[in-house]
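Below sits a lone chain in structure tokens, taken as the form predicted alone.
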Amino acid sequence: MKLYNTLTRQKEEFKPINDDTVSIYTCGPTVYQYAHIGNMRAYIFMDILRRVLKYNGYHLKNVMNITDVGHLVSDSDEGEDKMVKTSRQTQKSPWEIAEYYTGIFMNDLQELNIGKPEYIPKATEHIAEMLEFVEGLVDKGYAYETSDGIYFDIMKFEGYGKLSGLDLEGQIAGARVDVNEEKRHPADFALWKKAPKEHIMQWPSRWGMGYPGWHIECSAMGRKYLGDEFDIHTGGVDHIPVHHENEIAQSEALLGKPAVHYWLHGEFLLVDNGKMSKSLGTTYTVADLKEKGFSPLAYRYMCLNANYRSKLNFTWDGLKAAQTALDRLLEGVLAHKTADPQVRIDEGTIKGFETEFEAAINDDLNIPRAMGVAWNAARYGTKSQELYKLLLKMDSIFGLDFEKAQAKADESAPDISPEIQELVNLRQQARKDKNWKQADEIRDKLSQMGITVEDTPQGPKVVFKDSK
């Protein structure tokens, strides 16, 4: 299994600390508003990465934090805090709005699919190890005290920029970095922040009462529950320049050793074409999708046509193009499912699509290469069972919902009755039991009833005698 790594800029073979285990950190939501389709599109990434492994026999340790402290409207230490400014405009305290959104993006997760992990801790709850984390720095000399807070100094930490690439000069100069007179260098961070009296969300530590700053929750959450070493860190490619490089500098200069061997990034979405706008109306959940008529799983289809590391673009027309494709796929799994059981195929065209599927999820999580072979399995010329269990052990990996496949009611049809869809599903029943004699007499009472059952690959279809 090959990863592509940020840091090192290069597939590399994926080879965990402990053999059966994959330990993983996600950086989950800031839960002070809906999470947005372009937020969700990096959570399928998480899952597809979390299927692949667990496809390929390793058991996961992952952890997605929750974020309900900390986060200030930049991303750098200006501005107030992303849930006291929610709090303040809906006059409801902060834990009564991380409580809300986090059940919104919980069922979020299960609409589209996407596996929880194994821990989702929150912010709040881990204030002890946060402060841990910053005395150990200060002690080390890798930061120091101003009058609002604790900064980490970039120039104690010879490797600073390596994750992005970027030297310090240009990291100076982004708009990212705000103007401080006490710091020592523009680009240094918090890891406290000291609380005015009037703040709603602070905590005793040894410099006064305070609040931890965004990028230190991470690290201190990764390494309580990973340990000071773990395989794998995601998130967006937003995070790579400011989060991550910040977490990487903290975590090593704590622990003398890099926290993790893999980077793992998922790219953009774009809507029509440019970034996603409040302004615009263009930050749509997963909500508004539903509202518009279409499954989410749908959306979930439109991202695994895409590889990870590429831009998306959503349209609407793109989703609804998606919404079509998906039920075509599953038109070609459902007609694998009704097969005639005794139906065979060779079994090395079924070795051909499962070597071909699992060259691709084990190159970079290449799904769109694997999508691919999926149809081509569906569009199989012989229909049979054996092809329709191959397509399911696929969507272990696509969460797509292929053993929900099932035939679209016809919309012309007239409603049928309990007692006569009762006496469809006996016969159905019979004929899979090959009891063909009580086949047809539910045949022939069905008939006595103007009603006549013609079975297609589909699935039994129920015509009244009047209606043809």
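For the two forms, the rigid core is made up of the largest set of C-alpha atoms that agree within 1.5 Å on superposition. This one's a predicted model, so the numbers in the text were calculated from it and none came from an experiment. Numbering follows the first chain given and starts at 1. What changes on going to the form predicted in complex with ligand AMP:
- The Cα position of residue 447 differs by 2 Å or more between the two forms after fitting on the rigid core.
- Once both forms are overlaid on the rigid core, the distance between the two CA positions of residue 433 between the two forms is 2 angstroms or more.
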Given for the second form:
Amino acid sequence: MKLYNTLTRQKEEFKPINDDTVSIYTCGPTVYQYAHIGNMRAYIFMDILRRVLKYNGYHLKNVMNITDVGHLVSDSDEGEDKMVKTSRQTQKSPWEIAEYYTGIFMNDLQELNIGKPEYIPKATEHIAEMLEFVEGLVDKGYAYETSDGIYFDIMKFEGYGKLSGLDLEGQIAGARVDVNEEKRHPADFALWKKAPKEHIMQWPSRWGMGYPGWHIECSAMGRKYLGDEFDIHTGGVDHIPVHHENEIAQSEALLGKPAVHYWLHGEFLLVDNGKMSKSLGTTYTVADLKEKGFSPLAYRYMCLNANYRSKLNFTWDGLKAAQTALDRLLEGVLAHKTADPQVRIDEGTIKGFETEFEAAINDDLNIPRAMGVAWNAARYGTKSQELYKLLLKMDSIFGLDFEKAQAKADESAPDISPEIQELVNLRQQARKDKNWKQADEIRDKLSQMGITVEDTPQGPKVVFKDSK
Ligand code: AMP
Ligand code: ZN
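The structure above corresponds to the form predicted alone; please give the structure of the form predicted in complex with ligand AMP next.
Below is the whole assembly, all chains and molecules, this chain first.
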């Protein structure tokens, strides 16, 4: 299988360190507010990667951290810690806030059929590992102390900028005007911050009380659970120029070799062709989609129809179209599910679909192309259970609940009173129990009421005699 490596800027054949288990680190959410659907796109991408690797027979060791300390309002070490800021605004402790938003995030993952990573460590529970990392960097001469913290000295690390391809001038131009005159270089970044007395989250260290920088969290937790070297690191494209550049610098400086073999980045979700914006009210959440009557899986379907390396523009009309398309696809799946089991189609046709599908998913997770194959299979003229089986296999990648496909309630169906419904249910049960006598009696009773029951593949259908 091929994956596009941001570091080498090309699709590469994926060769894991270990033959049967793939190790992955995914930058997790900062849990100070609701995750928006853009954040969730990043985790749908993680999920697709997980599913494709599993399809190829690999076991997974995937870490996704929960950032509950250290992520400052600005990525360039300025401003307040996001958790602390929300805590101040809401009068709740950072721990309460983290617990609340982590719970909602986990629920969102479930609603979008996103598989849970094997390890979900919290930053606040790994301060010791982070301190060990920082101490190592200081001891090796890659970091220095200032009056407000410990900073990484990027001039000491030769490869700084190699992930984003920005030279140092570019990095500096991109950084905000720096206010910290003690830093040796404007792009030097905080590994550890000294905490003023009133700072809510703080831990003891060699340098007094303090708290970790955001970038060190991922390096320290990745190392703890996956070892010094691991296969894949994922995140959104916004992480390339600062967060991941810094992760590379600190890990490689400490370990003397690259920690990550493949860097994978998911592109952004836009709303109405722009950045999601709080002030415009466009930072939608999964709950917002549901409130408007959409299924979270319609959003998942929308994401699957764009390549993970392309921008995707969200509009409500687009979501409506995705919902309609998904419903149609499920109807196609259902036609195969309910097909006569005797019907066979030639093996070559099935194999052809399967081969095309596998080529697509293994070509740097080309899910839109794979979806095209699924559509062709779903619309295939001859309906057969074999194709249904193949569609279910494809759905192990899509995660769109194909096996739950069922006929939509017939809108022209008559209103049925609870009394009739109960008789219909009783008859169903009697048939299940092979109690034919009772089933017939109930049928007769219904018939006297002017009702017949037709048995369809979707279950019993009530028909009023005079409406026929
Ligand atoms: P954060 O909670 O801000 O650390 O972000 C969690 C994940 O969401 C990261 O991988 C970001 O790169 C990603 N992300 C943030 N905004 C968007 C967006 N609009 N579209 C796609 N991914 C995003
Ligand atoms: Zn990270």
